[in-house]
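What follows is a single chain, given as structure tokens, in the form predicted on its own.
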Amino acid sequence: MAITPMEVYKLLPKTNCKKCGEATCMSFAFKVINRERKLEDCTPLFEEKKYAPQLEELKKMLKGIEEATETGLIVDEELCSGCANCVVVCPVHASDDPYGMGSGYGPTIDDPILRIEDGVVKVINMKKCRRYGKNRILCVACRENCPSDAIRFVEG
């Protein structure tokens, strides 16, 4: 499941005070999701006690974003069952390693995007992901085939 700007916005003060430098709380929410702004930039959220419950919920929600890769990929290893569906369905793996991961076997290349280690998926080489770089494609093959929702993307 993705974290969306609307989810962040719902927990912000929604006063459009502009203390963060943004015109609206919604634009601030988008920038928080895209990691262009930090939650601390919303000073009313930290200074006014009435927002304390929302602040705690936002901190919990955004914790995963801090761990996201350059592509917005978040892997929750606690949820991963190690099924390797994400590794096998990756179109980059199928093209770069057709007789290994592309055929449902272990990797035969040294630098896959994802690999199963100790029973959980690990990000090895994110630069090969179709979502990486300026010509990126918003591929979600790994997330769509994860039965335990261990793979998410930040979507701003």
Given for the second form:
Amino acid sequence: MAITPMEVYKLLPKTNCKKCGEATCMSFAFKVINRERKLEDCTPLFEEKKYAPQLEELKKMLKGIEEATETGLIVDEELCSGCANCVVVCPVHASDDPYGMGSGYGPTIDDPILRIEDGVVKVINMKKCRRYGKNRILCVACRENCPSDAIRFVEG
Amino acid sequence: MVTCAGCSCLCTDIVVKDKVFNACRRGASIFRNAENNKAKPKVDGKEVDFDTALNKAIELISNSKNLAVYGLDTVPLEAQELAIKLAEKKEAFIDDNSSFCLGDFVEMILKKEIPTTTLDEVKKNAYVIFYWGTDPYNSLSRHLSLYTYYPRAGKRQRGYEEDRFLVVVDVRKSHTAKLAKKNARFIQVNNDLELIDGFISALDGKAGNYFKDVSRIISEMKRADFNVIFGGLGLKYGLNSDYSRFLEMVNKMNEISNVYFLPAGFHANMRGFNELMFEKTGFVNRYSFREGKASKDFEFKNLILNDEIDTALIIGTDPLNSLPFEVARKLSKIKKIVIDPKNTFTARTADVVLPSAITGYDQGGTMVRSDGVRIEVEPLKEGDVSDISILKRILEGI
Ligand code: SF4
Ligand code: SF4
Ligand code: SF4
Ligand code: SF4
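For the form predicted in complex with its partner chain instead of the form predicted on its own, what are the coordinates?
Let's see the whole complex now, leading with the same chain.
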């Protein structure tokens, strides 16, 4: 699942009241995704009771977004079973550690992108991910092979 | 590196330091919770010293007229061997979880009724990979990443999307079924036999059920000389104990390509118990040493329902927790000796509790993976007791 500005926008009040300091709810949505603004900055959402259900949903959707890595990868540990599909499919792992992660085992290198610790996946070294930096490639292999949607990308 | 005995994958690359590395959630929790909820030696619910409990167990077993030995799927072969000896000596019944799990499939393999292979060969060679009536993501978490669809090895270096073809057959869109995307098929069935008939028809050159999916899969199978079907409980129940059509299908598939079968097993050493029993008796489970044969009547659950036993020796399993209510109710009325590392539900109502050790954590031994490969398990540390030492002493005492 990807979190997009549109998904966030749909749940905002959509009144363009500007209380958040943005011109429109849509631009606020973009900034939330890019972690430049916080949901709390939209005061009507918190103050007006009628938005409560939307707020709940937004909170759920954005859970973990602040801890999201620079590539926008978020892991919901509660959903992760530690199956390691994501670790093994990663093309970077396959080329850097062909007889470890590339062959289905635990890493034999010290700086994998992802690794299973205490039964759930942890982000160890995001700099190696193809989504990182200026020349990034929008790789989705890990997310696509997670059966429980424990991996999400924030797409701003 | 240590071995995890959390399921029949028996992963050997687990590292335990301040954290547990590489194990799935279930495996990691075994190591992380090893010291919690430990069993204590007990007689009639009261804590006693170990030898008192052991002597009481020996007494109950010696006095039993109709004993059943049950469980055993989480303990090493060496302990299973002793339990079988004990059952033989007492002319007792013996059974494990495989009688309602995948024992039938293991039996077909041991009787050589179906071609089989190992997970290492699957990893190196398999192209079309079926998961039929099983959701390994939930029951054998690392099966796909370690052995089947995802690893690159041998002839399969180009990754899952190019070098493997996944087929998931299930009654619902399981977690595993969600992985069937590019170069893959998910077939939702109401009745497994309809799909089997579909394959048989197509292989005979006729159009039948599920024709589009089936003919695509057959043409994929022809592209490789190594394909594999993993069968789970869903398939077993779908076939209702009549495997003839399924065997016919696999045989027909083998006329066009090599197709192997493996059970997608669950308990760590279930296959080990089946193999030992088969060597000794020609049957894989639910056996009576008094009658010298196996029968559905000798399934642990049925022995209890039919009031056939006065005492049960329960090793490494928690039947009160897993068996249906009416069985559990009756089970609470007979004498029970529980050998288990944990203070399980069954242990709480047992007449005697003998604390043992956790395979891979504080006891070692030989375990048999779901493909029949024997794995020597080195424990993380050596404990004071083990299933092997306890069973040895019981056997000497009776
Ligand atoms: S404060 Fe909320 S409702 Fe008002 S413009 Fe900003 S996002 Fe929209
Ligand atoms: S996005 Fe691609 S490169 Fe990055 S961790 Fe996932 S699979 Fe690896
Ligand atoms: S694929 Fe999903 S469930 Fe499996 S280890 Fe990765 S995040 Fe966890
Ligand atoms: S897949 Fe099975 S053997 Fe491997 S770590 Fe998980 S529970 Fe342990």
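Positions refer to the first chain, counted from 1. What we label the rigid core is the largest C-alpha set whose atoms superpose within 1.5 Å from one form to the other. None of these values were measured; they are calculated from a predicted model.
When the rigid core is held fixed, the Cα atom of Asn145 travels less than 2 angstroms between the two forms.
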